[in-house]
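Only one chain is given next, in structure tokens, and it is the form predicted on its own.
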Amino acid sequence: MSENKTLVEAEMLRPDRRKSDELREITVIEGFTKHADGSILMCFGDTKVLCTASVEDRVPPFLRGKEEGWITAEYAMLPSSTETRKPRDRNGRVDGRSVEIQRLIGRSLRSVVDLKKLGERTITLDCDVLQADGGTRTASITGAYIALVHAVKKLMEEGKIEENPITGNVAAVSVGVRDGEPILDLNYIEDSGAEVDMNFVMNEKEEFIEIQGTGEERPFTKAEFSRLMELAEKGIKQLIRIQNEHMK
């Protein structure tokens, strides 16, 4: 089988057409809303994310007198940010998936504070996702990040810290195995018939925060895991150049 065609074939099982290691088209707005510290709209295809970051001088109980800051995050899904409506969080119930994501996305962004040199403060990111195409925690990592350069930006440039907090890039995407295929970054149509579905977290130097993995269909093998991660590679080092572009 002739190169040309085994890349033919291998675009035709992508939705879009994409190549098996092609990011979506990745978009970054700036200043997306203007009372935020900073303000991100990310958009990974059709999945668009506001990441907007928020300073207050105050840290949660357990950090009181210890002279150093935090970074939490919040998530949550706009009702029509699906096909049918997803029906708000209310009274401070906030469903597993939310939770759960929204701890990955503190976790991720905490990696690359030096929270002492942040001094007592807290920075919440807040990704709110306004549509939902597939990989909406791995948009809101990266653009959250983004946010939160802009958040740390204002704190300097007001000279309430001296020292920039921020040590390196974090940025996340998804993988999976399609019909037999890697691919990179799966939008809901791939992301809902994937045979194997994970997400890497990682910094500029590809080191990784985390991964999560999980073979939906079947179990995967030690190969499919290396090629999987090939690819986020891949895909994690354009985001970071992206992210750099809108740092500066």
Contents of the next structure:
Protein chains: 6
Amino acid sequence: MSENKTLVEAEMLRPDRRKSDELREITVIEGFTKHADGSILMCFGDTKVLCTASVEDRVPPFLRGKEEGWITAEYAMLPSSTETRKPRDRNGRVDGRSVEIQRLIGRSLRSVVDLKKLGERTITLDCDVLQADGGTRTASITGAYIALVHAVKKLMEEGKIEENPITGNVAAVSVGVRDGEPILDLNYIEDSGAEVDMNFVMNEKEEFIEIQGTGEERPFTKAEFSRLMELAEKGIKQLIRIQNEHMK
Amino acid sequence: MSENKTLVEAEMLRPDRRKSDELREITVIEGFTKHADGSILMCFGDTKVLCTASVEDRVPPFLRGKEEGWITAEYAMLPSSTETRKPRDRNGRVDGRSVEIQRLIGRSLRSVVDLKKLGERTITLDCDVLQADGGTRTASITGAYIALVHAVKKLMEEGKIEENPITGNVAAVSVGVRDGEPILDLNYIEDSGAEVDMNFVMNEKEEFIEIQGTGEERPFTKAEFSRLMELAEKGIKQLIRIQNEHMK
Amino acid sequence: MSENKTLVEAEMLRPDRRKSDELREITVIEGFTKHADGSILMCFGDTKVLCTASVEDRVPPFLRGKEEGWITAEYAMLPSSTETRKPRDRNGRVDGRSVEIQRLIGRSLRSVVDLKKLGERTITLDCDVLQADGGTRTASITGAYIALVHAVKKLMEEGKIEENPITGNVAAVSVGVRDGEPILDLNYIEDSGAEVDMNFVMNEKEEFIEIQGTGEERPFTKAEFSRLMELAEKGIKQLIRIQNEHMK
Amino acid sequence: MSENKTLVEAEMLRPDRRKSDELREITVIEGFTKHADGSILMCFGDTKVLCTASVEDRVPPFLRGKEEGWITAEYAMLPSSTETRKPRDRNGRVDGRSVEIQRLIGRSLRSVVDLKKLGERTITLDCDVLQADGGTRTASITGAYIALVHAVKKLMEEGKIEENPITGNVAAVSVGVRDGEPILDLNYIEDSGAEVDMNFVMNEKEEFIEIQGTGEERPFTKAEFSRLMELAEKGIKQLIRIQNEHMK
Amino acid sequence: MSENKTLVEAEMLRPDRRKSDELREITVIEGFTKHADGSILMCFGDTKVLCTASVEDRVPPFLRGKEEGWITAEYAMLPSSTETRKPRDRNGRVDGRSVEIQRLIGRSLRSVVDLKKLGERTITLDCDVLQADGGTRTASITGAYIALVHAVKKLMEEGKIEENPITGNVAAVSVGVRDGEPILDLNYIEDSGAEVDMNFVMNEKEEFIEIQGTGEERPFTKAEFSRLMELAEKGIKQLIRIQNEHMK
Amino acid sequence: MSENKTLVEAEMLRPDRRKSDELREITVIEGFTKHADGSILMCFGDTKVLCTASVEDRVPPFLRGKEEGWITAEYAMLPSSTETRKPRDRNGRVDGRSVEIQRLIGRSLRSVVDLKKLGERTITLDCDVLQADGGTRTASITGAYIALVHAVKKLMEEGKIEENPITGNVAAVSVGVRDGEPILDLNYIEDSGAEVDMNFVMNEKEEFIEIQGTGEERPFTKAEFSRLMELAEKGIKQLIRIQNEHMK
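Could you please show the structure of the form predicted together with another copy of the chain, as a counterpart to the form predicted on its own just displayed?
What follows is the whole complex; the chain from before opens it.
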């Protein structure tokens, strides 16, 4: 925190009056839709992402015959999810940001699954943003994990797999620097004005699965990075606690 | 109704025990998301469609300079909305059915709007199916109408348009013949096995805006058509009553 | 007919002086091209559609191994077929109207074919509009039926199928309301100014295979609908008579 | 001609009993369709190409403001035009052969037009193959020239252009070597088995506009090339005579 | 050569002071990259094309089970290879010129390969233009031949094929008429202003594999054609000599 | 480094015998091609990327009229650049990895440019991989910076911009953990087997512009992260020194 500001002032900075190290209200609605094998509405404040897990008994060509499974993800925003209507990805137009995010979700989730134990099946994690207010990728990862666990449970209850292929939790949170202050879990307004923007994906042992940091407005120092990492660790711990409550 | 069945037997036919002329439970959740100018979650039983209306201050090229507005619609199903995961419309692959449905929604809604009074703006009605259980196009039209009215109200309250461009209600319902029985508002199981499948789009004066009927399994007679039309009229009346409750 | 007009006046209304219940001149040129298994130039007045039937010894993936065949259709307009040159459907651009029409043609033709008797083969009906003057979809269906029958005859003569899979005729005609008058088989000028526009697809027993009606300019009443249905029945009867003359 | 064959034997070689230097029957049907500014059905034997010329009052971006016009061409085969049904160019799939042919047609026609005199307008020559039996590109060029002249005449009659921008004829013919014999105007069977395949585009002064020759099965010698050039010159002369008969 | 110019004057015409029948400096850099089975940087003056040959143990569908191989080519220009940056061929946009050129390269190379002896494998010749200064297609063919020979040698050394499938050389050169003078191997400035533009593809026996000539600005005469052919023959001879030096 | 290994052993680990903190041989070839405003062949060992900067006097739509410029990047691999030939990005197929990398390159370079001072122009940085051996994205960023500086110098020399818009260096390097050892600048073999993979983009003040880290095979600890950051800082310092040598 910059020296010229008191603690109180700093806390006043955030548009929704959160403390710099405070998550938004986190809500998990289980079984939000009925067809998918796992279906979660994951809310980080006003960011609402429908995370579903769908199991299919086939694997992509590069895995055929290898006796292991695959976890993949797709991410999309509904056109009405953003303040200004966002045109759909149709007619082959490519939205680079969506491609990047869904690759991140897939990688993150694969890091906690023993694909051998999954058997020759694919679980697709669809993360469809119903309402966006910053942090859609971190909400997606955190919610997709719960949907994945539900789908795996179902597979085990149906006797399709014997050993649990899930090796641990994975959750994600954004951190950033705004007006010189490191803050946790940025909403859209905060994100738009952030000088530095980072996403951390971590497991329950406080190990890193993915770190992505960008100096949007200016480069950042090692000291700033350390403070952001601390905030992220704090946020992830809480998110994992919430995940575990929804997976008993 | 075929002569060999009693009234009781006929009513037993429907998987969810509805009478042949009974709608599913109709639920309207207003303000389901916050960014669009109108946002409705429209539920026909387990069919849940997010219908949003987004206003933009421009018109398509063919209307430029004509001092009138435009109403258009887009329809899509989330991949997880169906029993078997449905791949997304990406990379230019075309889903003919979606194209057909969104053209129908657009035409239906335009039929109750005086585009001159709307001024040079476009209202896009996005109908995104969160969960599908038959009748997604009729739920889309019925819900999009409410979202449209909300968006128009907002425009009037903001003083952007003076006269209400909405000239009346529009609602839609499906009817069909299954095991020889004409029935109202088919769910997915009923729809899959229907011999005849029709969609009616009507206004509050019991006039027709659109009729689409298909003999899926066999041709149908004039007598069957008349009975289906009666069922549709009955269903539409109820839907319009529900619409009006949500637009005061 | 509206009460204020005499019969003579009403007949004067149509630009080509037809009576309200009169078809345009219907011409069928058989064997218009030589490669396809059936090839018909179907003319409804100045509307000229090349309807061909091509047999292939394979079925789409969803039918493999089911010992039945498939009927599918493709519809396209030549760029020079319309008054203003129409750009081609290239580079993945989608023409929603063409998709809708070819789905209609396919459904209509499948309704008169016993796919089991066809065996594991696909018949593709290509409807290419050489010149458009209204009613291209109804000319397509009516002509595609003749092309289909020719292709099936050839299959039977070659001993490839034993029993005739064709179960009856299918023909289509447009009707509409223009200046308050219900009229049969609209040409382009009439169609452009129609208040109500309907297409009927029927069989030789006066049963319905498909009904599509749109209140283009205004909703329509039950009374109008009844009159349009009568006109369509009259037109279809004549078209079926003409079809039969070309299939002996 | 190879030495071991008499003249009679050589003439016997061609499947349709033509002499080696004989064109197929050339037929020109004027005004085949009514909407385009020029519309010709050009037949080289069983090869039938609908060649139309459509005038538009705009030019491509690279010519804007330069006070000259543009001539462009599009070439496509109807799916039913070939012995085995040819899938349409949809969904962005590219047919390299079509691209190549339409570029050739465009270049050839531009070579006989003074684009300055055309004024700021584009004439699109659509060459749609209704039936293919070899030589579709040469029939396209030869027919498109007549359609172009008709469209230009119309522009002059309407007073839109003052001076005739057409500077001379352009026609095209194929030649090839089959079983060692140089032959003129190959049909499909001949073309399939040709060792060498060439297309000549020439004007009325026996000058070359385009030469395209391919040793399909084997390289060819200078002597063979000379003989092929002679055949082409003979064929082009006749084609130009036929063109002129249709443009008085 | 036109009569009013002395030999000296004519030679002065070319921007780089070459004689009318003189090639640019031809440079071949072998092993320019390390992964492909053959990799050549082919330079015709400032035109630099990376020509690589990649062997794959499969053939396209139309050749499966026929016990023969396939040679195919792909041609592309790097965006920075041209004076004005050239946008990439992405999102399904088609560059007709590239399609045409890669078809030409493929045909030319196939003409000197006995596909039976190649066995069931495909060799893809990638011609990627690093720097363009006219004649990219002729440099591509000439360089791809060397890369192909290298790849075939490797296959033979590895014992994968027994008999050499290469039946002879293939090389290509451009010729053209500029300011009335026939010239050999045009660079970009010459090409831009050429009245006539031709490409010859020939073998070591002075036979023709492909001839492509276009009267860009005006038609050309038989006399001009003969002179251009002579120039091409002279250039090809030198190119083949250079090829052979790089393939011992 | 893990405690059980001597320094010698550790150094033995790398396939090319580099020390764990040693860059590959870094080569910069200036003016590799002649058309672009800046053109660098950047080599990190066997990884060779052609980095060019092309200036255009226009900006994307979202910047029009804002009196500032834009820096964008495109990244692609030549098909022959990889051990197994990589199909081209044609026909609208999307390569997610390329999209991700080019977005990273663009963001990184924009971080060191004052877009206001650039004026209303776009500089496109094309990074085309001629040969890939790991670290193509870091070589791209490091080389693109030099190409950018050259292009900017040219703009200044031509008097098109007055003040230098470049605010500092930007360079990138990869680090990773392999067999438990943190190493600098991974080549392809090392990268394939790495447990943890990170890319750092930094400036000359040792500040971070972008950090991307992935636990490919397993999560990583804070201690590992610190060691990787140190290695990256060391590598970046050297790369910036090399950049500066090429920009005097």
